[in-house]
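First, one chain by itself: the form predicted on its own, in structure tokens.
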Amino acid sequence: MALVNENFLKLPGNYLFSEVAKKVTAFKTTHPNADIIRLGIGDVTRPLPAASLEAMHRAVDELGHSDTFHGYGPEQGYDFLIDTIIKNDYAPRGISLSPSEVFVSDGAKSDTGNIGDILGHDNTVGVTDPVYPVYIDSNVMAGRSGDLLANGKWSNITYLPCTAENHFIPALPAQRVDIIYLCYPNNPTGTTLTRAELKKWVDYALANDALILYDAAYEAYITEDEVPHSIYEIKGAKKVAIEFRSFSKTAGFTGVRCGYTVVPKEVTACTEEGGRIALNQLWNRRQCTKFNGTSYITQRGAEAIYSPEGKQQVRETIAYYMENARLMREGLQAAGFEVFGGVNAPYIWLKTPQGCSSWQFFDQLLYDVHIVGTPGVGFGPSGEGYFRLTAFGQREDTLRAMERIAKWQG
């Protein structure tokens, strides 16, 4: 008799964004003529950089000739992309990496979800709250979470609240944890940590033999000098941190799928007998077994992002989204909302009106002004009373949305 992994049965019935989609579909059924502006899911709308398109077309042509054809590639990624990543993303910041420490993948979501494959089930886990749902759900699936309590928290997970009251700066755990998830610039709040604040976490990990899983998918949106782009800018971080990066929001690769994970050879974890094992070798073994590598065409497209033309095109795209963020931030503030984020990230995090829950505000925004956002409580208990909007829409839709909200609140 085949048995299921019963940890999956503990998960809530729907993934957050599936629940949002379900509600929007129901609304569309009863309001077929409604003009809905979607500012909920963080999917991009701008086209791929021209440099990437040209490189991908060349790569397709290469696959049409036997002398330039590429079949299976390295599971870790092609050297041409890995070397380019190190040269452009890390070397200018004084960070030294070897090619074998960089693993190209199909995106940060996959890697943040799959990294638990190489970590023991008995590890204690700490997450900032609110948090990207994949961090929690993947640990539920692996059996690390315990049980879901009435307050919306999992019994074996340590929650580190990030709210307006503490300026969205999480406090160090009161009790020791083995694994810590950090995402900066943060999804969903759009807030950041300074170097001094991030150093506290690296120091904690060094002192407590903990592992930091650092999601830097939005680092390209950072505008303020005191905000680090990589955790490896902090001394000692290469001993205790794995970093995840993505081309999805940087260069519009949400539908193309490409990212990478850095696993320094210095990062180790313990066996039950007390020995130390390098996580780099375990992640390499995992990828070689479960992943066949990102396509050659995709990797050529990602490489082109780092060309002079590609860099300029990416900067223009990011500037477009951040101008959307500015318009949203200022428009919502003018409408009387308390707003956070939108300076170093393409997310706007706002407080719902007093006495209005996240889902109630979702319904009001959908039914009254036909705008879709994401309820903050969907990202964790500390997200209750907040709401996320994304700046990834078209400029026209962004302006129309702010006009509707201004009239609605006026």
Given for the second form:
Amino acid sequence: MALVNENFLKLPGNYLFSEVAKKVTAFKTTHPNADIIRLGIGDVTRPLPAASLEAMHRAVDELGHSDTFHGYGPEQGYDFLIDTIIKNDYAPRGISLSPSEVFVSDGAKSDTGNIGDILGHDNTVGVTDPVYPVYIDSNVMAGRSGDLLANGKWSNITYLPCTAENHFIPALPAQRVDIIYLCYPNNPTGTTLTRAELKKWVDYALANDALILYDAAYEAYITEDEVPHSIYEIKGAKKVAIEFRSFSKTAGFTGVRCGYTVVPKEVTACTEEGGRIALNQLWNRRQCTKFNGTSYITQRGAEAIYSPEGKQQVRETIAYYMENARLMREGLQAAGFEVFGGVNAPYIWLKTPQGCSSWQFFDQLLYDVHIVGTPGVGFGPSGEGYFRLTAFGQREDTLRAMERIAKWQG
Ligand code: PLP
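Complement to the form predicted on its own: the form predicted in complex with pyridoxal-5'-phosphate (PLP):
To see the whole picture, the full complex is given below, headed by that same chain.
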């Protein structure tokens, strides 16, 4: 008889997005002619950079000839992409990495979810709240989370609230944690940490022998100088941090699938006997066993975003979304809302009006102005009273949405 991993049974259904979909479907049934604007999902709408498209076409053609055919590639990724990543994303910031410290993958969701494979089940885990749900759910699956409490928190997870009251800067945990997930620029709040604030976390990890799992999926959206692009800009971070990056939001690769994870050789964790093991070695072993590499075509497409034309095309796409973010921030502020994020990230996090819950605001926005967003409480208990809108929409839709909101509140 096969037994299931009962930890999976503890997971609530994907309540957030299925509940959103259910509510939108119900609304459409009663309002069949309503013109709904969707600013809820985290998917991009701009097409791939032309440089990537051309590179992928060339790669497809290579696969059609026996002398340029590529079969299984290295599980860690092709050197041509790894070298390009180091040369462009790290070396200019004074960070030196060896190629064996960079692991190309099919995206940051898989890697942030799978990294727990190489970490013991007894580790204590800290997360900022609200949070990208993958960090928590993957720990529930591994049995690290304890039980779901009535307040929406897991009993063995340490929640670090990020709200307007603390300017979305999480306090260091009151009780020691072994693993800390940090995501900056942040999904869902769109906020960031300065170098000085991130240093506090690196120092905490160094002093407490903790591991930081740093998700920098939105790094390309940073506009302010004091915001670090990589955790390795902070002294000592190479001893305590693993960094996750993604081409999804940088270059429209949400459907193509490519990202990478940096596991410096210096990052170690303990064995039960008190020895220390390099996590690089374990992650390499894990990937070689369970992952067979990102496709050659995809990696050529990713490499091309670092070409001069590719960089220019990526800049244009990001500028497009960030102009949406600016229009949304200004439009919402003019309509009287308190808004956060949207300066170094494509997410706008707005405070719902006094006494209005995240879900009540969702209903109001849908029924009054036919706009779909995401209730903040869906990202964690500290998201209650907030609401997420994304800047990934088409310009026209973004402008129309702001016009409707202005009239609604006017
Ligand atoms: N990390 C964060 C914080 C995200 O918001 C997302 C996607 O929404 C991901 C990772 C997933 O990225 P990828 O498409 O590379 O799997």
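Note that the structure is a prediction, hence the values are computed from the model and not measured. For clarity, a rigid core is taken as the largest C-alpha set superposing within 1.5 Å between two forms. Numbering follows the first chain given and starts at 1.
If you fit the rigid core between these two forms, you'll see the Cα of Asp397 move by less than 2 angstroms. Relative to the superposed core, Pro32 shifts its CA atom by 2 Å or more between these two forms. Once the rigid core is overlaid between these two forms, Lys23 counts among the residues whose Cα shifts by 2 Å or more.
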